[in-house]
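What follows is a single chain, given as structure tokens, in the form predicted on its own.
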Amino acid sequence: MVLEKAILATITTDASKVTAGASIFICESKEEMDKVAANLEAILDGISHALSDEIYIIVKH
């Protein structure tokens, strides 16, 4: 099975705004969230998208 399009991870500073699904990474600051997103982009071969100031997702296109 080839995964073509999917949400691979969610990164947030507010755990109350996300639910189960993809892996969830909870950060303490925006700066930490930016670093985690950049690392996960490289590790997962995905692209980071900001849904709000408190939530990023890593997607595979």
Contents of the next structure:
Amino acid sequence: MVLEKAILATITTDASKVTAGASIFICESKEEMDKVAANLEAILDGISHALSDEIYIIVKH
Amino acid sequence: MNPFIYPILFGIIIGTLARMVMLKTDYRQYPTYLHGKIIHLALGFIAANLGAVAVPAILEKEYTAVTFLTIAASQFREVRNMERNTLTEMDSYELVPRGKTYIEGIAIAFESRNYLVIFTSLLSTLTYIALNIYAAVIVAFICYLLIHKYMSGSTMKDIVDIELSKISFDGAGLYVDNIYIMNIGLPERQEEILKYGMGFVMKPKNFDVRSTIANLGQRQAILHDISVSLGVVRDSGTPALVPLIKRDLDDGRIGIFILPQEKDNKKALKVLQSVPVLENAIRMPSESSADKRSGA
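Starting from the form predicted on its own shown above, please give the structure in the form predicted together with its partner chain.
Starting with the chain above, the whole complex follows.
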């Protein structure tokens, strides 16, 4: 089976809002979150979408 | 000497010339120089032969010879398969793929052009035998005009109004005019998109067109054509920089978001206007009997 869309990683500054599922990266600040998300986007060939100011997800399209 | 030799020769030459006229390598880079062209010219030559010998065969009471035409038909269906397979294989390596609908459209065109060749050489040979070479030249010329007229279908400018439009961000949401395109999280990526991106809106001219431009294959063809003509700012592994088309559900307009390497408004508009309307995407809801009854 080929997955059409999948969340590959979650990046957040608020650990209380996410639990299990895809790998979670907890960051100290918004800047760190941007940096981690940019790296993950490049590594995973996914797009980083913003769910809110505290949560980014990397999605494979 | 066989009295039919000149008419047959004439038919073959006219048919092959007709195929040459119909074979154009344009911005789609297809068929490619030189080998791709040879394949089609060779098949055109075979088609011309079949068309040219059909009339003399009937006149010689060799009726079974006509059954060759059915072999031709299956051969040319094979051409369609060949084109479809080649293009589908190649499509996965395109930065902005053509899409299946576009590929099928190209494949249909190649098949039908061979039938046009048969038809042209058949008519010219028939006129040569029935009348004379001068009449045959005139018939060949008329065939050429018809081919030229019917070969090219309509383009986007016939069915939609295209306008340049602003792209903007509302939070993480990317918009072309007021049409939502996608969610871009990273501020860095958003800056990139605002720097390189261009937006256009296509407004359908009538109700039928709405379903045509809503077709995903048609939309992919638009993206492919514009990306080929203006270049595209992306590489493998940058899915956030994929050009996209989304639809406004209220009025059927479509918003086009592209990242061209050459940011030239006039050229972009011209390219968008000349994107072919794909045969397979055309829908005619106004032709349905339900619509006619309610309208009566």
